[in-house]
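Have a look below at one chain only, the form predicted alone, in structure tokens format.
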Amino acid sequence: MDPRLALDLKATVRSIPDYPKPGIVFRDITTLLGDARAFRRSVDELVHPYAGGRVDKVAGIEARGFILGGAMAHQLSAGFVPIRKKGKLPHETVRIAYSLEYGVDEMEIHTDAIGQNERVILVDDLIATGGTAVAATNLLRQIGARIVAACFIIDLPELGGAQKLRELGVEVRTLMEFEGH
């Protein structure tokens, strides 16, 4: 991606210290959903590679991924599946524990969501440790799909996430980094 691009899409993230707890900034891209052209300019720039490619579903992770991935299953005619919080989905669900910075959690997906096979992006806001995508990741596997690419704004490079993510053999597309936590 062209860096201006990313210096000009970083400059709608709102950074917020000290939240959730005293040393971490929180990177809010609700900014950036509010901003029409960023929002648009982002979608545009996580899809690109994969347009014209099969993909059958975007798989996006409660709740920032959802809109994400809405998005971008819209744009490359794909289906869209939510990864949620244990106990959101009314049918027969796939669950895992997943550790999180700040304690452990559980996420779960339909368990008809997706075929055997089928081509799936994963979505997200934000890489930081890579907990939750790899969780994601794991879970999809384990239904079955073939994971094209992991999709995320923002990394988080020096908590190592997306690398963890790399090693699981998983392609992983950032819009910008910021230092720290």
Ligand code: AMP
Second form
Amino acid sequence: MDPRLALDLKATVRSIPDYPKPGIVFRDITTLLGDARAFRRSVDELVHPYAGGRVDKVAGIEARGFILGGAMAHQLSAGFVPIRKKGKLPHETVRIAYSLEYGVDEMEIHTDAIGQNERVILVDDLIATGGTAVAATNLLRQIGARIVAACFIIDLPELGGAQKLRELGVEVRTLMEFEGH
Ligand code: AMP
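Beyond the form predicted alone, can we have the form predicted in complex with the named molecule?
First the chain shown before, then all remaining chains and molecules of the complex.
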């Protein structure tokens, strides 16, 4: 991406210190989503390398991954698949537990959401420690998906999540980085 454009895009993300707790800087993308040019540009940039190839599904992580994933799926003429917190999906699901800073949580996907060897792009707004995205990767692979790439608007590289995904053989695409947590 053109470095000036990258800076413009970065300026649309609102940073909120000490939210949700002291020491965390919350990177709020609602301001990026609310800016028509920034929203379109982010989606265009995220899908750019994959637009010529075959992508069957875009899988978005609840909840901000739904907003980006729906737009990306439309752009790629692919289907959209939600990965949700446990208990929200109505049909038969596969479930995986993953660690959060305090305790564990579980996420689910419909068992029949993706066909064997279908080509899937995973998306969320931000990758930090990678706990969420690694769990989503394992879940997708369990039901037979081939992951083309994992896309995020924001990377917090000091927390190592993108690196963890790459070590699992997943291509990672991010549009900007922020220091720290
Ligand atoms: P992780 O599993 O540590 O990679 O955390 C990723 C998930 O937590 C994503 O769904 C993000 O939306 C959210 N998240 C983690 N850290 C931040 C942060 N500093 N600002 C905004 N969202 C965050």
